[in-house]
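One chain comes next, on its own, written as structure tokens: the form predicted alone.
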Amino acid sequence: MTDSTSPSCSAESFARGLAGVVAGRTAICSLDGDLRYRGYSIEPLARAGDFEEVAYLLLHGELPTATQRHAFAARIATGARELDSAVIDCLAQLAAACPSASPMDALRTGVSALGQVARDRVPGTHDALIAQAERLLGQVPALLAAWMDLAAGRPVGPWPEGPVARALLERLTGRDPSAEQAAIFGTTLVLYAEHEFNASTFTARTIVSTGSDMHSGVVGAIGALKGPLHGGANEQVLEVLSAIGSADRAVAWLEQQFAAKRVVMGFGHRVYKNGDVRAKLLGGMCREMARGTPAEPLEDLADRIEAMMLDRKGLRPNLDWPAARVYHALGLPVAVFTPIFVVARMSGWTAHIIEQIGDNRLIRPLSLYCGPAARDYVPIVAR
């Protein structure tokens, strides 16, 4: 209820979302006019696809050298192949009980397990927090592999060699991936890793903040991952390429969303208002790993969706439009699209997390109140 004595209250007093609202400062990511990692145009480094790399220059600030990519990878290796067997029996454990529940909640359980057996109470100096960092991007991957594994009936496998992206992929859809494949799930890998201060992320800095620790953060960020309206998006958008169905389809299919005011997933962004550059990069890609292959047939519903959608409503794809056409493409199944946003986000999360705790102030916001006028408590008998 808004008290209509408090014109403090009206819309314009304040930012919806905070947003335009500038929280904070970070050396990690910009957004001013192209997307750069530590001061680094993405595009060069989507078009690389070294999923370790980009996570090395977010974690350490530098381009690792040909050395320290090879260390930085074992590192992150050895994470993967060493998950605490109390973590494995406690989702062996959940998956017996609830098989169907979503990977996100498996995920988000299994870190809070991870920082419990790693006793992470309160942050540690920077290079103990570098490490605890490099262990997570291992643990993560590794922990919706054997998810998928359990809540399927089977035994935990191997994590494989080579690097997170192939082993990965190999890990989700049990075959060896071509290079080619490998190289575009490394692209998306790099192109998810980071993005300033989205919701995920100011989660997780404001939760650590507060002096708590690096897996607590990184809980709370999976938790607002997973809402619809941030990392889940990309499960949603083979949700509406499967309900049109083929591109004759699109016409009708967006008149009946644009009558009923819906939302198309995939589309607009809150900070890219001329498009989103990732998306551009991506979706290049993602038609020229579908030419002559079953997968043509969504590319060309998709090019009819962007085409109206950017003509009816000025609205241009997001990178989770054609994220979620590379994932179906690569025969990934839908419920381990957000959690592949989650693999590749622990990159960018723990950089802010660490980044947060080495120059940190407790994040907190003020609001405005529209609840009733002041008035006197009664005693419940004269009430």
Ligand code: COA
Contents of the next structure:
Amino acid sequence: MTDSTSPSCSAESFARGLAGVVAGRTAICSLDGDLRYRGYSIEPLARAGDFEEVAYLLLHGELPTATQRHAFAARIATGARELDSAVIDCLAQLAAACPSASPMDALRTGVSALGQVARDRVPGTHDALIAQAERLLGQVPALLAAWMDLAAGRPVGPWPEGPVARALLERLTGRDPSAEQAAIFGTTLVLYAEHEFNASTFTARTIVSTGSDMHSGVVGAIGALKGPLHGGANEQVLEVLSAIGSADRAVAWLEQQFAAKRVVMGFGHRVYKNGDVRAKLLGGMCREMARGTPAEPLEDLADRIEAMMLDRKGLRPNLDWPAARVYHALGLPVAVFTPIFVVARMSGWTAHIIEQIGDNRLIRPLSLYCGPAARDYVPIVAR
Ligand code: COA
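Previous: the form predicted alone; requested now: the form predicted in complex with the named molecule:
Below, the chain from earlier opens the complete complex, with every other chain and molecule after it.
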């Protein structure tokens, strides 16, 4: 349908929330049957847990050789170490004014400020867009770590050596992570990296389809991801688990939610109606990691809720359900759970932004009017 045709006014002529609507083409990710990034099944990518490898694949279209991966990781690390001081000063002032502000708001503001000072704001070529995306892949985790320092009243610490997963985990916990901790954290970044036309990615594509720039697309995407029906769910999952406290209280709590017709965070998905493959993968790893540790009771509680959600609602967990538990077990504060999702999804967002710009047509759907019938204007003096 083109802009010049009118939509039919029947209820069947639109899909609420665009459910089931194919809104474009992509070569980046497919959810048909199983989840694949550029044709590769998610399972081996997640088990390898190498975020740089996956970010390279999403952006460049092919898996990197060892040399390509090394150079790519070095470019990301350079981005992380070269945050413009004007942006840090801006965040420092905001942290002093409101240290309890959400790190998601700090990231949204920080990326916007990066866009304002970027010398490459209007790149002309595909290569320039890739370079801009690679720089952002390093700048965004460094922004997050910087904000957490500033909000705690600390000077901004240096960006550590090593892959993004290990470096970010170290910056956010203040501890040198074990190899196992860095590995499972890397796996969560891989699982969060990309997911086709989700709300935030579609937002980013819509923004750049107007001819706007990459930073503006990412700022909009961060705003979309923040909501509890999208990325914000991973923080809510832990709030819920903490509020219930123990497995013996799960039944009463869930009955209350059902009676109040409230959604249970971490369950259900717009696309996966028979379960989210990412949740299955990470759920198994999470249980393995928690065995024999202080995190084990939380896993018992999670198991109880999962069984009851399936039994009563036929709903299975999505990725946020195990990711929140993994982050909690790694000692991360809840306020950084969704920002970590941002760090990972930067790879998918920027890949989609570049794909959209490379084959652009303005995204501009139609609406079905349901307001008052045509009526005559009455001048204000006569009302
Ligand atoms: N808890 C309880 N009930 C849920 C639910 C949940 N997490 N998710 C869906 N449902 C129910 C809906 O209320 C609806 O019930 P109804 O038919 O009686 O009205 C039914 O399942 C169908 O859900 P629907 O609204 O069609 O799902 P959707 O595709 O529009 O929404 C989500 C998908 C993700 C927004 C939704 O499942 C949700 O809100 N989940 C919790 C938030 C979350 O975890 N988000 C992260 C997503 S990755």
